[in-house]
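A lone chain, given as structure tokens: the form predicted alone.
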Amino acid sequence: MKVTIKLFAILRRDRFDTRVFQFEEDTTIYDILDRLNIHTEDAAIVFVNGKHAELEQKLLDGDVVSIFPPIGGG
């Protein structure tokens, strides 16, 4: 199945902005984030199809991943 990842802020750094993806089916967030060496405390806010979604989601062919690290200010 064919997922896009989009990831943002400092998760860009040496990695993509945008890109797709071939996943097995079954595939989870948790493992998209193994995948990309994203460490799943860098990975503060997750979107699927523009809705929060939770790391255990398990993913659908066509499904877009958003990946927010935590945002700081003041």
Given for the second form:
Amino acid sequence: MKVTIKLFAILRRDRFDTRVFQFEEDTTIYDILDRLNIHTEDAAIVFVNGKHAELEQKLLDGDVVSIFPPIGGG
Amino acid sequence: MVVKIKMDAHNILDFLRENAIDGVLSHKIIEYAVKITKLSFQEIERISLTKGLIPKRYLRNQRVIKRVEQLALLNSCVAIVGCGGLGGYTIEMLARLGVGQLICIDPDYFREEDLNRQRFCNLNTLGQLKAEVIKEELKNINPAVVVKAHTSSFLPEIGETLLAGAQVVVDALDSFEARTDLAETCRRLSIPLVHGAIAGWYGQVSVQEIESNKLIDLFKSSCGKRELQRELGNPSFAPPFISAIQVAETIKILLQKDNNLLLNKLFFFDLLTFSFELGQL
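Next up, the form predicted in complex with its partner chain, please; the one we just looked at was the form predicted alone.
Everything in the complex follows now, all chains and molecules, and the chain you saw is the first one.
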């Protein structure tokens, strides 16, 4: 299945902004983070198709996954 | 302008009407009315707005904020938790908009490293308590605003006391632990919370619905994580950018303009590549 991954802020460093991947069925967000070598600590928010998702969520063909780092300054 | 009319609290309205030009009151007239009647700036503005007169300071608000809405803002109360980068700009904008009561909460003093971005930090205010400085400075910006300065940290045990009277709370804090406490307190007290956060070129804004735990969960899950601002710092353009969005959301809540609120949504900005994302929490 095809899944689009969008990275934000420093998660783009040495990776990419947006890229389409081919994944096997039942791939979770956690699997994707692992594959992209993104520590779960650096992924504060994940949206799938514009909706907040848990790391255990299984992805479907055509999904767009956006990953954001923790931002807490004021 | 020379004012020759003698007046007291009873004929204040006549005085204001006679000295308004096309229904608009200059600061000098309002100041004179305050001096003679011993009423506060806020009370004089309230009388004016109630009776159809507009203080000149709000004239350029008018296309966006009608007179009755200006009066509603004057009767409103907003608490700003954190008086640093985001908080300073937010407080200034709310004061210029004419929000009548501002509760400013921050235990810290201005330091040299705040000079790069914090609105009320300058060479004269270094070493002074942020909330106290802001209370003083706002007198020069809009004397109709009543400011409560709390120089204690936001702690859930005293949250209800600190936020007493606030219709909206603005999150201008700088840690997920403190944000979790604040979001839980707002949830418990049924006060809408306007969240903002910055780091380097990046920023995010959200509005917590009264009944929702979404932001609380988000903050909780981020506690203890490596926070980006520690690594990237905060340049001068990030606070006013995010702060302006927080203020717009705050005003919409106060004036019950419910459309397009960022309720339970998160807006993430990347000013380096000028990309942004809006998602449902």
